[in-house]
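As structure tokens, one chain now follows by itself in the form predicted alone.
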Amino acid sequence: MTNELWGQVRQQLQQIVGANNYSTWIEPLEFSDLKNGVATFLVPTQFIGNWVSRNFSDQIKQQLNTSGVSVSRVEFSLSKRAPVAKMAAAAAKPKTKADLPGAPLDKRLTFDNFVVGKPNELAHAAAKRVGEGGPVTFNPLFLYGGVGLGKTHLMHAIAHDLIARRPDLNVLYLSAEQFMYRFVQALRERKMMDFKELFRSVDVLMVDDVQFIAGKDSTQEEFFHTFNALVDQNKQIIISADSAPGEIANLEERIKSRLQSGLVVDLHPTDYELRLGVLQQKVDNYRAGNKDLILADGVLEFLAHRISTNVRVLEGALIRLFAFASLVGREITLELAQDCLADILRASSRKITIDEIQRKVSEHYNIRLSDMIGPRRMRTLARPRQIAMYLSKQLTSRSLPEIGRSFGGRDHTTVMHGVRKIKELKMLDSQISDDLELLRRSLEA
């Protein structure tokens, strides 16, 4: 077989695997000899090698055979023309966890500081499981939920167990916007094959705030391929995000099928028992370095009642009261409680409902409430009505069928395309970016 033949066969090639894929694993190979039916190709990495070896060598020979050449197998070689001292030191230094571009753990983040409670309690038991190290029958896993529920806690303690209890894995954690940046620094270095060896090098694979990477057309096609290259070579993946992956807008839609293969499970709202569960844990872990802390009863109840919003907010404000005392030297009592956290209680305070969105859009739209939620599709009605869809969804914990049915009995899908339109708008129209803000000052007033 001639070079000029092999030429000919890379075009028809190209039309088959596309040309990213053609550009990226085709191109470089560089035919070598043909003998007793074994075609040989030289690669400038083994990684190249590999790959091509598991995903395009029937193609390869396909297409060998259908161009008059008699081939029954494909084999790849090393090239001499690999850099020298590239490959001395891949062989003298392998690549180690510590290589891996990822993100720092917290070493509070771990599963002993994690309080567990029934809005969290399957997340909980699925995160464990994968930190044990061994076979899962769910790839990936995806935690989603609002902030402050847990799921960043969840993955650095999967992380922590991991590193601890299989020293041998190659176990990578990095957000998305991490990712995007690591991709777009490859692209523009023009090293996107030590890009893919890396990642596709893991053992295990955890991004954090996946939903970054929505409408980055390049980032996500990466993304894709290297969630397919590790899940064919049964490598684990663990992903967490603020929406289940059907909800996130602007995600390729082969990308949420992917998402949605392993285990989906929702970190639910917190209820008072996990959220007092939470402050004693708080008080316990203070009070081991701060013997003089005095609190009386009924402090930690009452802020487990009055602040639901998340948990965030309120370990915010446990740490604001420990800080208050310590400076002043006072018991925490109730009083004391309500005095210094009196912004944040303000906040907490009311659950603002769906009913009460719907009239301040109304208002602020001057159309009537009976056109917010009635049949009537015209922009001047439409555009306030996925506001309110889009505010109901950011300020309660209604699910999108509930705000649906608010809604004059609209689909959730409905409600799930109002929503993603006014994220988008937020970004482009400044005036709807002011009227939402607006609004929800006016709302949590």
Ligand code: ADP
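Note that the rigid core is defined as the largest set of C-alphas that superpose within 1.5 Å between two forms. Numbering follows the first chain given and starts at 1. Remember, it's a predicted structure, so these values are computed and weren't measured experimentally. Compared with the form predicted together with adenosine-5'-diphosphate (ADP):
Once both forms are fitted on their core, the CA shift for E197 between the two forms remains under 2 Å. The rigid-core alignment places the CA of R287 less than 2 Å apart between the two forms. With the core held fixed, the Cα of M372 is displaced between the two forms by 2 Å or more.
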The other form holds:
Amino acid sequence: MTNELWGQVRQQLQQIVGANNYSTWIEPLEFSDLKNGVATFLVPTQFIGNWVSRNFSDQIKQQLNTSGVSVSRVEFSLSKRAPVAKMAAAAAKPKTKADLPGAPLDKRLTFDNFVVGKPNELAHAAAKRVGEGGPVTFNPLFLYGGVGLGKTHLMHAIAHDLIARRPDLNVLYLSAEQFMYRFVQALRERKMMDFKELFRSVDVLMVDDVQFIAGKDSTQEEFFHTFNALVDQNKQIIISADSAPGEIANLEERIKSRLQSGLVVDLHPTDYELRLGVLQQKVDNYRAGNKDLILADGVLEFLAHRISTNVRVLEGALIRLFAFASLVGREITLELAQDCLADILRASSRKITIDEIQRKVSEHYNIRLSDMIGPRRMRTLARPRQIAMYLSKQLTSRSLPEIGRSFGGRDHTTVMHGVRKIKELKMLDSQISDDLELLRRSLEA
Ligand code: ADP
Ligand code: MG
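Other form of same protein, the form predicted together with adenosine-5'-diphosphate (ADP), not the form predicted alone:
Every component of the complex follows; first up is the chain already shown.
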């Protein structure tokens, strides 16, 4: 393989790993030689070598093979042009940002791109405050919540804001996994002093997904000391996890209590409005670059209704939809969305049962469940019954005869009549439409 060919393969890798990863990890690689199917690359530091080997060697190998270079393994060795003397010099001078072993920041994850709604407004406000870089008021800021609810997004947004306002600050963002990896490596290479010095020299430390170090004893220990040293110096710390500090299993008690000593805020599962807001924003962003996207009315509302609380899944669905629409060059209709996202919709729809609907509706109107199903026909019972039938039609995949059977063996025409009646009333009677909305939400929650 020639250097020129590597240059081309490298460009293709940029498409695969993204610009950030590319400039941090792939660009520094220098092709050395290819022997017996083993491609060797020179790396400026051992750390880069290890990281690339762990995270990108498969992609590199695959891309080389795709380009006609037959490679069974890739290896990394330290470049002679990064003499040890230079590293020693680097340790002597004050740390610069380039020395910090952080993870690259994603430039799309900003506050501007973060949609605020009821479920995340507190976390957003706290993150904004920390991003202002004023005096440290709560330390640490602890953000927690389920997968895909925006923890990482908020952390990156804080980092972007801080760096823009205070370029002098050393802001270090990394995942707990990377923290452990760095720690283990320092142990192995007998560079614990460097490690400690490095982590104690940052102004703002952000550790994402801290639950990862639970049960990993020596990493926890080191994390605890790093944490304390920074808090003592009044340096801001921001932590995220998938659950509240007290609920992380196998995390040392003293760490739990330390993590609770600042401000603990959670990101709640998204609600319909927030999901719709996120979808709307993504569509606007996409439209800015692709003017010809045509989206039928109701598609976003449908997705916001049907796709679970996880924003990442929501984004994935939209990306697929855009790709599909641009391939087939058609308007995105409800049918197309249902078709193209069938698997996602199936996986994320929580099955609501007729039984649940009957219970909720009876509770809401304060009638007995037996009356909901029973034969009595007075208005105070019939109306809630029709509402329950309507919701059963809307929220489950049951047929009219099936629904009829669940309502004390009523005929499907009775169900049809009830559903139609409520459809009409929904337009005319705001009380009924409010009730329906409330019931639907509490059933879907
Ligand atoms: P977490 O770290 O909590 O698992 P992420 O921050 O990685 O979740 O969010 C998952 C995806 O959803 C990201 O692409 C993120 O940009 C997006 N996202 C999450 N919450 C929001 C929000 N409120 N507004 C806009 N995008 C969001
Ligand atoms: Mg995350």
